[in-house]
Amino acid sequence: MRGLWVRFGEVDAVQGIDVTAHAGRATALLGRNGAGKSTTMRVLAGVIPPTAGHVQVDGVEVAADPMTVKRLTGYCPDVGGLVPRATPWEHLQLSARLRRLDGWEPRARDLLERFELGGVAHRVTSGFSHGMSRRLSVVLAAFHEPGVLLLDEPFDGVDPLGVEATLDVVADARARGAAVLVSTHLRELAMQACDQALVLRGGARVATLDSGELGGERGAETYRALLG
């Protein structure tokens, strides 16, 4: 992705960002709310078109073929994405049918158990807490083992066991050669999950750093300075 710009009316939500996500690696988009993280992820997922710039996912131009991009990616949105009157199992069943997956049930059960959702697999999601909804969104994104995994704020409101399961999903995706992007404002968790981070502020990239440069107290000071 080179020179991504996204404009909503008179507001430039993203201003000329360059992002390269490599196979088998994980990259974090770090920054405060309003930094442009979620907008960037929505473009990469084929949800919204770029205003300008060159954006490809696995060799497919997002603006020209967003439906193919949606098939290639696994996307956990920052909010929403679940059907309130459907159960987790029904969500997975629909995903399997849409993607024509065979023999999907064992993987579905394994993911639900790993994220401690096995006991509520047949409850409608309208009664789920925010953390439970976040965990299910990660499950749905990773379910079909996509070549590009996009996780937007996957740690928001999630308990330690859910965080651990999400980190395992990222590690599994990297091990099978997927490119992973994780957007979050939680620096320490981003560094556990990812090799490097793009720090965004006001819709623009202010730095690209390796995970080691953002670790510990020194990394915290560097991050605070970049955010202004």
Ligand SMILES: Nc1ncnc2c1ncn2[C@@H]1O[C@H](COP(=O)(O)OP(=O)(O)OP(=O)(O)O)[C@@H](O)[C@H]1O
Contents of the next structure:
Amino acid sequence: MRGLWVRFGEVDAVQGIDVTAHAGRATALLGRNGAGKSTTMRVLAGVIPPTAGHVQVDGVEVAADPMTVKRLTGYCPDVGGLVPRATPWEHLQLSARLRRLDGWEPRARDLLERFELGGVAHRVTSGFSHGMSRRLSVVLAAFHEPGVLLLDEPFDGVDPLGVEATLDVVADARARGAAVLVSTHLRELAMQACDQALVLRGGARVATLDSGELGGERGAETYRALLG
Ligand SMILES: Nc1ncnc2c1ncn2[C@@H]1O[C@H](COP(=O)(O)OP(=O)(O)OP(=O)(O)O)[C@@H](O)[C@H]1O
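Take the protein just shown as the form predicted on its own and give its structure as the form predicted together with the ligand.
Okay, now the whole complex, with that chain kicking things off.
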């Protein structure tokens, strides 16, 4: 991604961000509310077009071919994305059909169990708590083992077991060579999940840090200073 720029009317949400996400590595996007994290994720997922800049996912230019990019990526949006009247199993079934996956059922069952959603696999999602919906969104993003995994606020409101399952999903994706991006406000979890972090402020990148630099009291101070 080179010189990504996204404008909404009068607002320049993202102002010239460069990011390279490598296979087998995970990058955290950190920054205050409104820093441009979700907008960056949405462009990478092929959901909104960039106003300017070059964004390629696995060699495919997002602006030219958003449908292919949607297929290549697994995207957990920061909000929404679930069909209220469908069950988790129906969500997985639809995803499998759209991607023409064969023999997907064991993986679907395994993921639902890992995220403690096995017991509600056939319950419509309209009654799900926020944390349950988040967990299912992570399951759906990871289900088809995409080459690029995009998780926007995956830990938001999720209990410790859900956090662990999400960290495992990130580790699994990295182990099979996927590039992972995680947007979060949680510095400690960013450190655990990722090997590097980009700190955004006002739509621009203000720092790239190794996860080791974010740890402990010193990391907290560094991060606070970068948030401005
Ligand atoms: N659809 C939209 N229309 C107008 N402005 C938007 C739209 N989406 C985002 N913005 C603006 O773009 C800026 C960046 O928003 P974005 O959601 O990317 O931030 P964020 O870093 O993900 O924030 P948060 O941590 O609160 O989720 C904000 O000023 C926001 O108001």
